[in-house]
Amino acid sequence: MSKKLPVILDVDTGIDDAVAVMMAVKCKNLDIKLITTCHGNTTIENITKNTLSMLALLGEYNIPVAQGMGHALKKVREHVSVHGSNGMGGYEYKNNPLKALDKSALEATHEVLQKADEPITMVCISPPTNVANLLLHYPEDAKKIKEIVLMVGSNEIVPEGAIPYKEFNASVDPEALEIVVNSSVPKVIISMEMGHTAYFTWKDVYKTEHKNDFGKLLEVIFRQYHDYHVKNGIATHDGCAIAYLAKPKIFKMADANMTVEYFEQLGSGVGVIDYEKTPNCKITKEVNVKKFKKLYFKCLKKCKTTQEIE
């Protein structure tokens, strides 16, 4: 068996994060050292609670969770959640025995990195606030990070004078994204187009529901997820980031330069890609949908929960 990849996973657990958490803990070649929570789809308290609930329902009691930033680094921006009132389409697990660590995500991440025998991959499927905060407070930790995988931005070239799409993770905290993309750490961008390409059809949702009890839970919350890019199904943005870790060869990549540009019309900033400038990251261009779904269902098959799903 090949050696497992050590990972720190940063989440803002909503519906597609639930898929990502499931895949991350069930992928045989990933070793999740720590999960940190970040503001995003709902309040930081809800996000931490949702994350702990997913781990308990999956029977994963030994992965530490640390609560992170509840707001952007510099400027709080209004945003609309597409994940329901609590980030999980209203689903709530009321008897969860798991608790977050009594230390912040910043301190927990620093501790894990400093104790690590080898560089660790950081995976950010939330606004990049926690990652930027780490680089600001502990710049020496950069050398302990193998690469930063970010679910952020678009792989499309924005024509001069055009207003780009306001992708959520970037626009919620563009100042944090700017710190991360300007860092010396190798970066991989999982563009939003991946989740719109490898989306779950309603047939996939039906198959999910009938796979096992955890699949029943996913079906319940999937019904509350609304991404207008996917007219007839469920977007899989965050799951694609986990798939990249587990099966990088199912993606076609390109060298690119990402910068953060601010637009008055958007009231925020976004990550803008240029393929001609000196590269500072790699970005996903295509995903093998069939192989992505195969990995998802393989991970789902491993899920066992004794909890009753209503």
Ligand code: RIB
Contents of the next structure:
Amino acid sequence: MSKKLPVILDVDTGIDDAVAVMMAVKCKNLDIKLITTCHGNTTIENITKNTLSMLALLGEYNIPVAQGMGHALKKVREHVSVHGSNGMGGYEYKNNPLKALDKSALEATHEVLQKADEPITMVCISPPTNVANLLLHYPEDAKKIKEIVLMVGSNEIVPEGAIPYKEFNASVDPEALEIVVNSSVPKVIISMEMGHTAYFTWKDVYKTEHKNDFGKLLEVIFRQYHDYHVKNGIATHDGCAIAYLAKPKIFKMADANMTVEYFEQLGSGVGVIDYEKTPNCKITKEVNVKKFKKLYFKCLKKCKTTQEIE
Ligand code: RIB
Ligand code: CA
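Okay, that was the form predicted alone. Show me the form predicted in complex with alpha-D-ribofuranose next.
Complete assembly follows, chain above in first position.
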């Protein structure tokens, strides 16, 4: 079997993050060295609790989790979450034995990078606050990072004078995104169009529910996930980021230049793409939906839930 890809995963668990965590730990060619939590879909406390719950339910007791930033780097902006009351559609996993490390995401990430005997892939399926914070505090770590894969922004060109859609991860902390896009580290952008294209249909949700206990849980929390772009199903933004790591060839990519632009009407900033300027990232343009879902169900099939789902 080919060598596993060492990964640090930053999450704001969140319903589509839960799918991504499941795929990340079940993909045989990924080695998850650390999971860090970041503010976003709900409070940082809920996000850490939700992440630990998913790992416990997946029987993954040996992946360290470190809690990260509870707010944006420079400016806290009000934002609406579409992930239910606690970020997990209200689902609570009782008496979880797992605990987060007693060190911050910043320190835990720095330690893992410094100890690594090869560059590590960082995946950010949350507002890029923790990643930016690392680059600010430990700039020397940039050379220990193979690439940063971010679920953020759109691959659509913003016409002159138009107001773009504010993708959540970018708009919650655009200043952090600016730091990351301006860094020298190779970047891969998983644009929101992927999760809107490779969304789970109700048939996929039915198949998920009847796969196993973990699938039954996903079906319960999916009911509370309301991405406005996906009316007849479940967006798969964060799962697409993991699929890119596991099977990059199911995506069509383009070289592009991402900058962060601020729009008064949005009260925030967004990642704006230009395909003519000097590239500073690769961005997803298309996804093979059939192959994405084949990977998802292959991962789901491996899940053995260790506790009855209430
Ligand atoms: O815009 C989609 C992104 O925002 C996903 O990562 C979702 O979990 C939310 O964090
Ligand atoms: Ca997320």
